[in-house]
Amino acid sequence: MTVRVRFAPSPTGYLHIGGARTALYNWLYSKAVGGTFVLRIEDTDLERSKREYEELQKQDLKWLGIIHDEGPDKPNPKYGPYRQSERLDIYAKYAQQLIDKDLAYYDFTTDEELEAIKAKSEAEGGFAGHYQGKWKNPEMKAEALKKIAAGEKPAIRFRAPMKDFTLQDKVKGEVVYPADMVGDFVIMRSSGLPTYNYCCVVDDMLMEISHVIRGEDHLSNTVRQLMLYEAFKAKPPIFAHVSLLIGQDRQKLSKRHGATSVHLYKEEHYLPEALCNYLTLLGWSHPQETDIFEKNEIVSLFDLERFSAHSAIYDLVKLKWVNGQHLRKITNSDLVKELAAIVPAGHAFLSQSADWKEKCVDLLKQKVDFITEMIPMMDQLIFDEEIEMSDELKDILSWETTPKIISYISAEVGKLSESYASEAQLNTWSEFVKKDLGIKGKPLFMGLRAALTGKGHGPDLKHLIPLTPVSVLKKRAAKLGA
């Protein structure tokens, strides 16, 4: 089988994080089996759809590394156009075929009449959503044609067959849709625009989509689509309805659970590979139970059998942890470039040597989950001359050994003419305090840290002190010794 999958967003806003996961799953599967990943734009909501949103969604997909093989900008003449707004004549043609076979009919029922039909059906204990209007009667077709000839615009309604439909879903297993679950439904509105379930089937059928991987919120739609495939005598694609994303409160993911659009994660400097990594695990499990990976590393492992039917809990704490793991995988030279692009103009980081910068980011990336967190941490640990008298620092300063260390360090850094102290210099200071001042253990290490950093805890001094300007060390020691 030639595998063709699609991602079909509506350009009515920014790319939702759930949509990004759907796109990612389709992209991974297409790459795993050597198939084609199609981007189709469902823009028949003319009032809300905007071309700028389409472009922004494409940019977000590109940022995530999810690149389509076919789409509006990569057309295949056999399957295009790829925007539904450009396929209206196709939908009209196939709707006419259904009418000609009496599988659909023209409907001039007004909204008021529909409400009356619904109320009557409810009163009689029937299915409130099932259409029982007069236009479904075959003998009404002649009258409908007269109205059309007179310039009136009908909707087109599909005749829902009253029988069970069964779906063999790759995630949910066997799903049975009982007869009478769905009544006759509109496939073309009187405006000439198609409805979602109808154009979705026509597009998937004509674009030869072999697999439909999408969220389980579409599961209830699928019975209508199965009916239409049967009406067109077309083989349905293989469906895989993946679990919904929910918050920690087990409610559908919304803004109260954190950012829900990809562009916000981009603005917050999440790493795209980290976001893809985390999204992959929300509904799919790695065969080796590996948590940290890049997209290309799992292409050969990705299949539809490892999807979970259970809802996936979206956990921002876990996402941040995953981002930190990916941050630590970035080479120091690349990280220097990325950090240099976001530090404020004139920041001290920018004027340092290449070797200093690489050692700095190597130290900082072990302590943070986001590149943006490096800037305040760098300022606080390396460039801050001020002393914040925390309770911890006050306690260390109260020890009788600490003033001796501060006095010694203040004198020693005052002798330095170099811009930075070396690790060897630090070892010399430590040895003197231990042997000549007779201070060992905790009083030595914490006292030395307090004298050099003005803090009670932090990174290993052998990495931190060679990065700290001597001018800063001098001012710290002077303030502590005052």
Second form
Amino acid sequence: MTVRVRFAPSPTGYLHIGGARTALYNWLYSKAVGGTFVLRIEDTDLERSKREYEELQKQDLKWLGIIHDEGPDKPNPKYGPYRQSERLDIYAKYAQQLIDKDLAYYDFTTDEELEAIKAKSEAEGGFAGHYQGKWKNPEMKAEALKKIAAGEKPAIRFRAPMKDFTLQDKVKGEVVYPADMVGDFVIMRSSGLPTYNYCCVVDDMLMEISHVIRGEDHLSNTVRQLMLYEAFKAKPPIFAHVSLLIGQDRQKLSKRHGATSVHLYKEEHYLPEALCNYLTLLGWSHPQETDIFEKNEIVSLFDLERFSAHSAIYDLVKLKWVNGQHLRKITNSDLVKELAAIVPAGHAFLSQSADWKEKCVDLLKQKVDFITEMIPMMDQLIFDEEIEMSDELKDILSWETTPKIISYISAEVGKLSESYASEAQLNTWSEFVKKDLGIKGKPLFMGLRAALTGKGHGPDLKHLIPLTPVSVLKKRAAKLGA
Ligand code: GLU
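Having seen the form predicted on its own, the form predicted in complex with ligand GLU:
Below: every chain and molecule of the assembly, starting with the one above.
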């Protein structure tokens, strides 16, 4: 089977995190089976759709590495155009086919009349909300055509068959839609614009979409779509309705759960691979239960059988942790380049040697989840000359051994003419404190740390001290000794 999948966003806003997950699953599946990933723009809401949003969503997809094979900018003449607003003649043509077969009918009912019809059918115990107006009657077609000839514009309503529909969904299993679930529905508005369920089916059919992977919020739409496939005598695609993303409070994911637009994650320096990794896991599981991977690594493992039917809880803490894992996988030389691009102009980082920079990022990346966090961390650990009198530090300073270490270190750093102390130098100091001052164990390590860093805890001194400018060590020692 030739696999063709699609991501079909409406360009009415930024790319939502849930949309990104849908796009990712479709992309992964197309790559897993050597299929085609289509980008289709569902812009029939002419008022809310904006070309800028289409561009922004495309940029976000690109940032995530979710690249389409076909779309408005990569058309295949057999299937395009890829913007629904450019396919209106196609929708009209197919609606006409349904009219000709009496599977759909012209409807001139006004909104007010519709309300009255609904109220009446409810009062009579009919199917609440189902259209039962006069235009449903096939005999009304002649009158309808007269009105059209006179310039009136009807909606086109699909005649919903009164029978059960059954969907074999790849995620939800068997879903039965009872016969009375939906009544006749509008497929073309009087404005000439198609409705979502209708144009979605026409497009999926003509674009030969084999699999539709989308959020389960569309599950209730699918019955209308199945009806239309049947009317067109077309085989429906295989559907996989993936569970929705929810917040910790089990409510639908919204802004109060954190950023919901992909571009905000980009601005906050999340790594695209980390976001893809985390989104993949929200609804799909790795066969080896692996948590950390790049999307290219799972392409060969991705299938539709490992989707979870349960809602996926969006957990920012876990996402941040995943980001940290990916940050640690970046090579030091790449991290140096990226950090150099975001430190403020004139920052001390920029004027260090290449070796220093690599060692610095190697140390910092163990401590943070985001590259941006490296800057305050570096300022505080390496360049900060101030002594912050924490309770921990006060305690260490109160030990009778500590002043001895401070005065020794103060004298020693005062003698240094180099810009940085070496690890060997640190060992010499430590040996002296141990042997000549007779201070061992905790009082030695903590006292040395206090004297050199002005802090009660932090990274291993053997990594930290060779990165700290001697000028800073001198200032700290002077402040501690004062
Ligand atoms: N434009 C629809 C949406 O953004 C697409 C739904 C579908 O995948 O069929 O929700």
